[in-house]
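Consider the single chain below, provided in structure tokens and representing the form predicted alone.
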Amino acid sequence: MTASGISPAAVETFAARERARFLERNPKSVRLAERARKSLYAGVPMHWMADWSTPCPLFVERAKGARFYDVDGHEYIDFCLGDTGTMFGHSPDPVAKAIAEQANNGLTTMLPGEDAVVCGELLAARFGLPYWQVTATATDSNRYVLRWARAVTGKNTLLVFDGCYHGTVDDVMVRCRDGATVHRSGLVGQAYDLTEHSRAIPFNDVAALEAALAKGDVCALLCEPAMTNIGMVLPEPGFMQQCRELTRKYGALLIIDETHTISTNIGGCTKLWNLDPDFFVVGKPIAGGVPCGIFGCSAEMAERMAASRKSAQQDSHGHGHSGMGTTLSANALAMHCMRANLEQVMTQAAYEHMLPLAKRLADGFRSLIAKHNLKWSVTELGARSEFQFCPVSPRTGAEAEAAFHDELQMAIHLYLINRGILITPFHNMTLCCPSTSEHDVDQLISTLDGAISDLLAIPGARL
């Protein structure tokens, strides 16, 4: 029996037919994907890319608001927006001519610019903390803040939730399993046990977040708000306030990950549920889809960061490396993309935008579910909605995965990509941007109507 209801048969009859409609469609891709086996490992640039539903990459020309278009000369609407990374939409106006400003100003130079002071003060305007660095990728700011939560507190384990995501900062590729911390599964050439400094619980379950806490060797507790990568999970009622209760009352600190909540709010969870970080992070989206991370922290925290450097400084008789920070870390080009998207694109009025389109897309994927009968549930946060093969929206990582159905979602997705729509990859997620329309979302919900009407109408289809 499957989490969905849905014959594994019925998924696989399904699938092949998909499969073959693509290969079809997409001679351009199939060439070009050849032609990448000889110079591309897994035929792609980064290796995920080749992880899709489709049976071989689906190569992309351009991308523009919504919409993007693949060699081949079609058209998609896209609701994974770069899994984030262009939550604004692609290429949006103000910077792309900020990339045309800087372009011939200097792309790096190791040196701040008015932009960087600029930024410094939208940022704290906008999430509430009062100094910020900034990095080239949510991954480093996450790496870099546990190295300043390490120094600060002189503890080392760090607590994260079970499923978490926190890009791929070793640290925090563990699960919980029966109770007990492990290594995630997949996890390629890790050479040291990364349970002796990491420790995973599940999400909403304040027992076991205090009793982690409680052995007094967390630096900190690094959490999303709510869970968006295993499969969306929200907290329950008063959870997050909890976290930053106990993290006080047991000596750790807390870090919020925005890089996809972001979406919820102009200000993020952070700002909508006054979390009060003593760290807050925000990656991909930042800069309007350049690459480019963030990370704030409290006066506190910047008075005890400046005293552990000072430390560490006299320990290395002046000399040394902080082990943070990389060449290209809040470059120009970067710095000038990232003031163009906060002062002109990642505004109120794009939030009032896209939260009632992705409203109305949660809506109609409940409507679709009654309509077909289906044991599936849909979670929603601010731009962001996703149905998952459960009765009810899950509670933890755990109960999230456990609603997996991955060739189903594969073909689903598969069928939508054949039709001109994208979402989200690995899961059934959806992202608004404030290019997103209504129509855009009926089609949607009128194209997943025809996927799983196709679906069931296969003989045995249902378990």
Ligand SMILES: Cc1ncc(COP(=O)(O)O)c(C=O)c1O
Given for the second form:
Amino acid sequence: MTASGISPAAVETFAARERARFLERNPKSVRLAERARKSLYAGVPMHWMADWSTPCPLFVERAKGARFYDVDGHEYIDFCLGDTGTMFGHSPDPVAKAIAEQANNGLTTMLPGEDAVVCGELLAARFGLPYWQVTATATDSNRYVLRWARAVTGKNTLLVFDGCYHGTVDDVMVRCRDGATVHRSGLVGQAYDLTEHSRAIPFNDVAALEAALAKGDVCALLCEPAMTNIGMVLPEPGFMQQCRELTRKYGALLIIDETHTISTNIGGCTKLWNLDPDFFVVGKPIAGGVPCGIFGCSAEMAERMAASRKSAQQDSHGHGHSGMGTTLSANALAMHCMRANLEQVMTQAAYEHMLPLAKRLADGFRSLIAKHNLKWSVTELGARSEFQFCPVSPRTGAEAEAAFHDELQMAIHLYLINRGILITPFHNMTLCCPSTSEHDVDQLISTLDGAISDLLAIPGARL
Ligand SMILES: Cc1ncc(COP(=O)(O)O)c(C=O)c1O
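Now show me the form predicted in complex with this ligand, since the one above was the form predicted alone.
Full complex below, order starting with the chain above.
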């Protein structure tokens, strides 16, 4: 029995039809895929790009706003939006202009410019934390914040929630199984034991949180305010406040990673729910899709960071390697784009457009589930909404995972792609951007309606 209530055999019949349709519809993508296999490992520039639902990669020609166009000339409404990297639409005009302005003025110098100062001021005003650093990706931000957290607390254990994702940071690649911390499956080349310094506990479990912190060895809890990477899992009322109170009680820091949940509010869930973290991380959309990450810290952290750095530098001639920073971090192009994005794109008006659309989409998912009498549910937060193959929204990463039906999800995604709609791969998440329209939302709902109707028309589909 699958969690989705749909027969695997019916899913395979449905998926086979869609794979054939894709191959017939996309001859140029098919030819490029054949060529790519000769020079790119796995036929793609980054191996996970081969993990989509399509039988070969869909090659993109261009993208703008809520749309992209493939090399075969098809237009798509994009609800994936680069998995948040382009949460405010593809190539927003102010960011495109910023790129053009900076293009001939130097892309990277290892020195700050006025843009850096303006960005620091804008970030402090928006998110409420006084001090900021700029990195190349959210992964980097999380990695560096973790180093700082260990340095300032003198403790080594990182606490995370089971099913989390915070980028390719080694220390977070752990799961919780039967109360024990274990390695996440699928890791390649993992040489050392991650469970030595990382602990994973279930989300929304205050008792497990307190027990993990009470050991006294935790430097920080690194978390999203709502889980978004194992399907969406919302915090129960008061859970995030408990995270704040209990970390304080046991001398651990609270690191909030809003790389995805920044779609909720202009100040993230942190501002909306008054979470008061020690460190705050955002990446992906912060410079409008140009690689960039940021992290902010409280005044107390800044002081403690300075002290720990001074002691670390005692025997390294004042310029020792901190283990943080990449050469292109905070480069001039990224800073100019972040400034344009913060000032002109990532605005209150943008959120006011996106949020009601996501609500319309979530309501549309709910009405489809009711119409087809499925035991599925919908989870929504800010500009994101997701349908999940379980009767009520999951409370933990494990519950979200139990609702996975990978083949069904892939088949539905492929059906949508074949009809000009893209949603986020690996789960059923959708994101609305400032260029998304009500018509786009309704188009996704009616196309998904077609997918479910076609699937259920296959004899024996409903279990
Ligand atoms: C919550 C969260 N943090 C960090 C990251 C890492 O972002 P990046 O891959 O841009 O480094 C991700 C990526 O999906 C994420 O979902």
